Amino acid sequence: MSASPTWSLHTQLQKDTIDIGDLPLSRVLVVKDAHYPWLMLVPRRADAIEIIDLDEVEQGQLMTEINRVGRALKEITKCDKLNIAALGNVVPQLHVHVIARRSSDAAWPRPVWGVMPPLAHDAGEVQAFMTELRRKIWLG
């Protein structure tokens, strides 16, 4: 699957995340909070607002691609509940929030949007977590 010719990532997106690479239909994304291990996959198809304005192959393929990304984050956060929601009500273009969840997170157990203003990453530590990520999900 490519990119639809007149796909580009949101502004705001660009702006709130850190590009891990691509799958066959979504671009993934590190979102820049460390208050949550917090990941984002957007489909990359022009238009696309909601889900169902995929057709139902792209839909099918989004679902793995969440199942993908879950698993690893999960596996590799060892987090006690995975949040999976795609909004849209700030940024309309099409995205899929992954987040892993902690009892002792500072949102728990209300949604993260909102709770606490965003933190930066430490360098070092979000290279270590996008490189084992991209292992765990075949980006390299």
Contents of the next structure:
Protein chains: 2
Amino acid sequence: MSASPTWSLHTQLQKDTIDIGDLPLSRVLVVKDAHYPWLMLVPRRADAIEIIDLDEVEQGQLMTEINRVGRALKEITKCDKLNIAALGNVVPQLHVHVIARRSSDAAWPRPVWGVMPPLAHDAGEVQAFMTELRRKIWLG
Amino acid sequence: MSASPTWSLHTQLQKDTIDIGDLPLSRVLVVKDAHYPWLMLVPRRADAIEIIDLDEVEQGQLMTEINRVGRALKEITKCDKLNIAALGNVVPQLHVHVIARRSSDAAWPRPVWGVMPPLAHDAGEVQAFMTELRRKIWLG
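The form predicted together with a further copy of the same chain is what I need now, so please give it after the form predicted alone.
Once more the chain from above appears, this time first in line as the rest of the complex follows.
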């Protein structure tokens, strides 16, 4: 699956994330907030806002990628719960949050959005996390 | 797809919802909060907590049901945005929220959880909504 000709990552998502790489459908990103191990999948389909804007094959592939990334994130973080969500009330471009939650984290048991101001990552730690994630979702 | 032998709806979800009916994998519910047209899909699989606990066929079916219910909800409500989420930090049984959001609703643009105390439905309105939804997701 190649990107739609006119697709590009929304500027707000560019600001808020670090690029990990591309799965067949989605770009995989880390959200710049060290409070939670927080990933995002952005299907490379121009003008997609809702999951229901994707066709059936793309929806199936999105679920496959959610599963692949969710499993990797859980294995790496040993988290208590995954939170998976497509909201998009602020940034319309379709994006799916995949967040590792711990019962000790800053927002638990609430959803993470809007609870805490983002916390900067330690550069070494986020690079090590991304390296491990890349290994698990492409080479695992 | 029949229910796992030991599956039953979590007691908290029983309290918070009205039963609409069963799709092949999931029970479809209305959340008792008139602030938002708010549905829930609960895969009838005992001990499923995460989407990644479902097997590949079940995951594909869950996406099919999210698509079917999401399309129907959008058609009925003419909403501005769908919010689709599997969180489960409070009630562990796997459940997927499918919520119709309007830029005029009580929580917009925030996610709905925890913002407003639930508002009781008008009985006639919720029955009419459920009738229309049933028609769209089974007979459409």
